[in-house]
Protein chains: 2
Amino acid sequence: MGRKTQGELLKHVLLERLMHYYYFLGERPGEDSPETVSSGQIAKFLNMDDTLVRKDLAALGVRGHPRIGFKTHEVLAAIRNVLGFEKTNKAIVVGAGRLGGALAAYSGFSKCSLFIVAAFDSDPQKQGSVLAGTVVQPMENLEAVIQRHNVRLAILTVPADPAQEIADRLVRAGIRAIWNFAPKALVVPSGVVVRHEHIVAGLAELAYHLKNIAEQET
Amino acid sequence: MGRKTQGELLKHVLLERLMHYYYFLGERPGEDSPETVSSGQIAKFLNMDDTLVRKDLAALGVRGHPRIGFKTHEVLAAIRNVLGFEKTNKAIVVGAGRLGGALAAYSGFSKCSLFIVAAFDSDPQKQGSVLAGTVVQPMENLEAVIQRHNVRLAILTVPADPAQEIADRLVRAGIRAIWNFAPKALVVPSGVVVRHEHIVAGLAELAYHLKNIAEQET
């Protein structure tokens, strides 16, 4: 996301490449064989290479085999460990926004093992409403409950003005991963990792194809 | 967003970099001299490589002043240049839901000349209401509202079961650009260029580190 430097980035972008595997083979749609996938069936639905399937799955140990390809649950169990879904992520949402209940309503991230188990907002229209199956509880809260629930991944979808001031009460209180949805970049010790969902950054791909087409139609 | 090859993964990643030098650049705060900028104050900022920036920079075509650094202005214009934001680009929104709504009131998207000329859904109770400052029509409109605005993106915030048949009226209708938000792969024409904003993906960042963490602490 433009907070890495080239080597971090590859990382972060097998790692992203497995939960498309994660998510594909959980719930591959009107498949006959659903215990046994091949590369190629992997590669064609998400349009990808299928040397570099091949090759992230024999990273991930998982072994192919004669004639009936790779075994869902193999791989599923393998991707499983490496991105530590054998066990619960505790989460908690700050900021009780629009964008905070979509995320709070997506019902994909207890596939992932994350569960949220409080949400935090500074106004107090907002507090005591429902978000995720919680009540929405004041910032002076905060800490008490990380502490309580021993939480140490923070959704965090504030305004930019107020992000980090609430990163470095969130740090302090225990956190150690921030899945950031503030339009601001945030500073965190070494230790505490951030992920910047710039999601407007998407943007630059579609706005580049639609300048090349529009170019090539004058 | 794994629906790349490794080609097309490199140069998407360059587009998301340039937004973010875009976003950086536009409202860097509190600093003394806004009309230039290093690529060190860049690099530091987005806790990139500064070799990265400044090989990103030259391919933008913008060259450094001895002394001073790069012309804020002249790095604004290179990169409105190649993501095409000297021209507006109108879109629709498909889907009024939580997400749907929270895209709608992103302000920042001014910056990169989107307009959002009207929003779209199946759900009689949502149509009437308004979104983005539109009001949310019936699904019926969808062709004929593309066609007389000429809108060639789509924004889709719907969920994976109509994806696929939607994105088909879309493209039927003119629209080259789909920013999917649908947890749904999309099968697209050539010349049609889809974004699938996996948003769980960056959870596997995260997950994996807590994941590391906690397997050092026992």
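Numbering follows the first chain given and starts at 1. Whichever C-alpha set is largest while still superposing within 1.5 Å between the two forms counts as the rigid core. Not measured: the values here are computed from a predicted model. What changes on going to the form predicted on its own:
- In the core-superposed comparison between these two forms, the C-alpha atom of residue 210 has shifted by at least 2 angstroms.
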Second form
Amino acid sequence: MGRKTQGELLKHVLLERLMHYYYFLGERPGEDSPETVSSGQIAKFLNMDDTLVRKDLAALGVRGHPRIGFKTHEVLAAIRNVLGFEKTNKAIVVGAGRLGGALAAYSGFSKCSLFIVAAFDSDPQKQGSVLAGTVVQPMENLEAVIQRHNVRLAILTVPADPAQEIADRLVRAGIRAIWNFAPKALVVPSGVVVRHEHIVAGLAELAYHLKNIAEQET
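If the structure you just shared is the form predicted in complex with another copy of the chain, then what does the corresponding form predicted on its own look like?
Only one chain is given; partner chains and other molecules are left out.
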């Protein structure tokens, strides 16, 4: 896959902001009026510009109410509609190690209408074990399970070496979206989207900020 265009990057950033709004509104502890929210409250909690929040909510078609702000349920419903959470999405986990197990067990996926229907691993010692309530299956069953359950999303948590080969199998079997935690950039045909999670990139950002803080304190 080539580099993302500016439009794609802007869309990516917007989608991430919408997810931040979604989780903030769904998990607001200690709020006196959880039925309503102001753009200022969202902006303050997420350390954002109030104007940008209002612009995003306007793009969703959500209208504010004088002296009240935005109705929380209207904002949540609009985000769910835009992000496709109104429809249940089935997913599989390929790679039943610690990371795969943690992702399979993550209860927050249900809030996004995402449900893990199967897990796979090439290690015979892991096959037959239970991963967050799901029995780990051999890789030989991969294509059959994808087609039987009409799965379109795969979570890939395998080492770098087999990642591309497995991705090719997933695409041929009908997978149209891959959440890639493997330390390898995947090449997929057009019509298939890949989200690469580079854990070390997050570490680099934290290290950068720690460096700047240390320099300011000296």
